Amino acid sequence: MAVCTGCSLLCEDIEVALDGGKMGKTRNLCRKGLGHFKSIYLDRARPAVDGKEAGIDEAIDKAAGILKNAKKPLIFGWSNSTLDAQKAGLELARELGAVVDDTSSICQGWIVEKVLRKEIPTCTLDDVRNYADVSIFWGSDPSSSHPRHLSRFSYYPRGEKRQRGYEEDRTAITIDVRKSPTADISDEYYRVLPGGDAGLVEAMISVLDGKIPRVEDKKKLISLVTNMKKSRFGVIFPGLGMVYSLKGRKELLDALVEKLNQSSRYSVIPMVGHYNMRGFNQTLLDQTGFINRVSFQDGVESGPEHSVMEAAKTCDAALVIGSDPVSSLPAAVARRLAGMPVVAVDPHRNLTTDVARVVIPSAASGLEAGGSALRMDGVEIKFDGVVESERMTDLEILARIKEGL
């Protein structure tokens, strides 16, 4: 059996047949996972220095020189690296006095932090499969982002106390700005206007307090909240839709969950995307007390000024590992990153490797290299590589860079 690192579900039941050392037929992969497995034969990065192909030793030496000579380096990425590589990266960051940030800084970070600090209750996906009778997909569309979420954990499976699955034992509720594929199969769909999540939460709390909500379709909302309240074990799965909409009113999520838990039992599991984003947040929290946006320049500091968005303005070099910020961040930030010496460590070619001063190709975790990661619910999953590869792992690359400082 293999583990799929295509998303944060880390499905452990993947069967792979090898044909001449390469992957042949597979079983139990979703469409996203299949694309991930096939990716090891497509658009692979090659070692390069200053835009020209180079040997791996030359690339590593150049990378070490860039980071050593930088006054304020940035190390960004991490969500697609193993736990051991993340720990090694933090050792490197301490030695360099670097600023460290990851992808959670611009997405699910604040909800993950609430979970890790135990400010809101959570549970495991195994608890969901065995006991949950209501799953609320709020601003998330697992049918597209985590295709096996509903079949393995939240809607279709027969669990220990939910033997009759979606037919009788489970209810799926989708709250979103559009009728997504997940909304199409859900028992209830409630449309929220873009940016209207805070008002919706306030209206829900009003209903839970026995008041008439200030919404257009009062009957529909009262029915929705009544069904949520009847749940014996409900789980909210917040996606980026809720994350961005509630960012300025974070306390509302706490208030809603607390109110629901006065009459039922509700937990929250953020719909993390990358396979080990939660792992980095936990690792950094354990070592520094913060989940992202940390500077090691003068002790340990954390704040918005150390986010990748702001650090790109003040840092003079960057090590990007397992991420493509040039394609995913706002154009102004991407231009600033592209304007500094960038060392890119990645299995694949992307826009960041195209602008990088140094490119160091790495083995794809879970496909060519083993390790461990934290699933979206915080459960540690260990995995081995599926095929052999001569490429170094992230952990080995970081060790070599550290040796060269």
The other form holds:
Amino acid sequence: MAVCTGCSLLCEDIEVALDGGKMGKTRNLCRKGLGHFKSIYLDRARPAVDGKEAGIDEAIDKAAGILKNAKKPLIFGWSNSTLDAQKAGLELARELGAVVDDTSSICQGWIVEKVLRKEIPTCTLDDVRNYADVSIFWGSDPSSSHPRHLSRFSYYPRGEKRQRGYEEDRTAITIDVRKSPTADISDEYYRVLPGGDAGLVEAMISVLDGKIPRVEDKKKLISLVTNMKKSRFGVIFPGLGMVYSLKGRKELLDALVEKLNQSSRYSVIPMVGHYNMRGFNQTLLDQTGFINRVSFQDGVESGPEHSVMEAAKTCDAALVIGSDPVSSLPAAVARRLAGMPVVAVDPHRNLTTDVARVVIPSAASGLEAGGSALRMDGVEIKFDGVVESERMTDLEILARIKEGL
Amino acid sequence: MAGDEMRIVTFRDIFQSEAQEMGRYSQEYQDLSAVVRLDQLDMKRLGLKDGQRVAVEGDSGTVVVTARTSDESPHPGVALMPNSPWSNRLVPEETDESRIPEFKNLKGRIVATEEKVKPISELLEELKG
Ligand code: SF4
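The structure above corresponds to the form predicted alone; please give the structure of the form predicted in complex with its partner chain next.
Then the entire complex follows, led off by the chain already shown.
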């Protein structure tokens, strides 16, 4: 069985037939996962220096030179690398005195941090499959982002205490600005306006306190909260919708979960996107006491000034591993990155490799390289590669760059 | 005629994610990314037809995409765009103290245009400056 690294569910039941050393038929992958598997034969990155094809040794030497000469290098990405590669990357970061940030900084970071610091209760996805009776998809749309979430864990499957699955035993509630594919199949859909999540949480807390909420459709909200309260094992799956909407009122999530836990049991599992973002946040927390936005310039420091959004303004070179910030960050920030010497380590060609001064192609983890990662619920999943590859792993590349310093 | 201001929310779509896995430079990725989905009421109000090109004009930039009638209605006043380098032209660099960009709560006006959707290679050239 192979493991899919297409998202942070790290599905472990993937069957792959090999056809003369190449990947042949696969089974159990979702559409996104199948795209991920097929991608190893498409649009691969090639070693390059200054836009010209180069040997891998030359590319690594050049990368080491750029990073060594930078006054303040940024190392960004991380969430598509194995735990061991992340550790090797942090050794390199310490040696360079680099600023380190990952994709969590612009997405799920603050909720992951609450979970990792045990400020809000959480559980595993196996607990969800076995016990959960209410799954709340809040600003998340697993049918699009984590396509097998509902079938493997949160809605359809039979579990130890949930023998009747979604037909009788489970309730799915979706809270979102749009009637997403997940909302479509949920038992209940509650529409929130953009930026309206904080108001909704406050209204829910009022209802839980036995007060009349200040919302237009009081009946609908009271019925929603009543259904949430009835649960014996409820789980909230926050997605980017909630992350962005509550970022200025983070304490409201704690308050709501605490309130819900007075009458039933509620946990939170953030819908982490990349397959090992949680692993990076955990690794960095273990090593430094912070989950992201860390500077090794002068000891260990963390703060918003070390976020990728700020670092793009203050750093003078960047090493990007397994990520495409030029594509995923606001255009003005992407432009700043494009304007500095970038070393890109990636299995694929993307916008970041196209602006990079040095491109170092890597083996795709889970497909061409083994390792381990933390699933979105923190469970460690080990995997092997599926096919042989000549490309170096992230781990090897980062170690080689460190040697090259 | 100028359209009035709408909220723009970015989101992820499975078909687009699949296309992204298969290659950022494919026509399919562009077709699934450079899109704005509008409530049918808004389509009518703005006098737009499904498949028509529109300019989405925000404070931080303008981008030309294809307008589609949303099948996730009702969401009048809210325009949905798949998260991509096209939608990222509208996201401001300035943030609040969280330093998290406003990917999901943008403002913009939507107006019909004759201009073409820029392919990703052109967006990239512009980023390189
Ligand atoms: S749900 Fe995620 S991990 Fe599972 S097959 Fe799909 S992309 Fe891969």
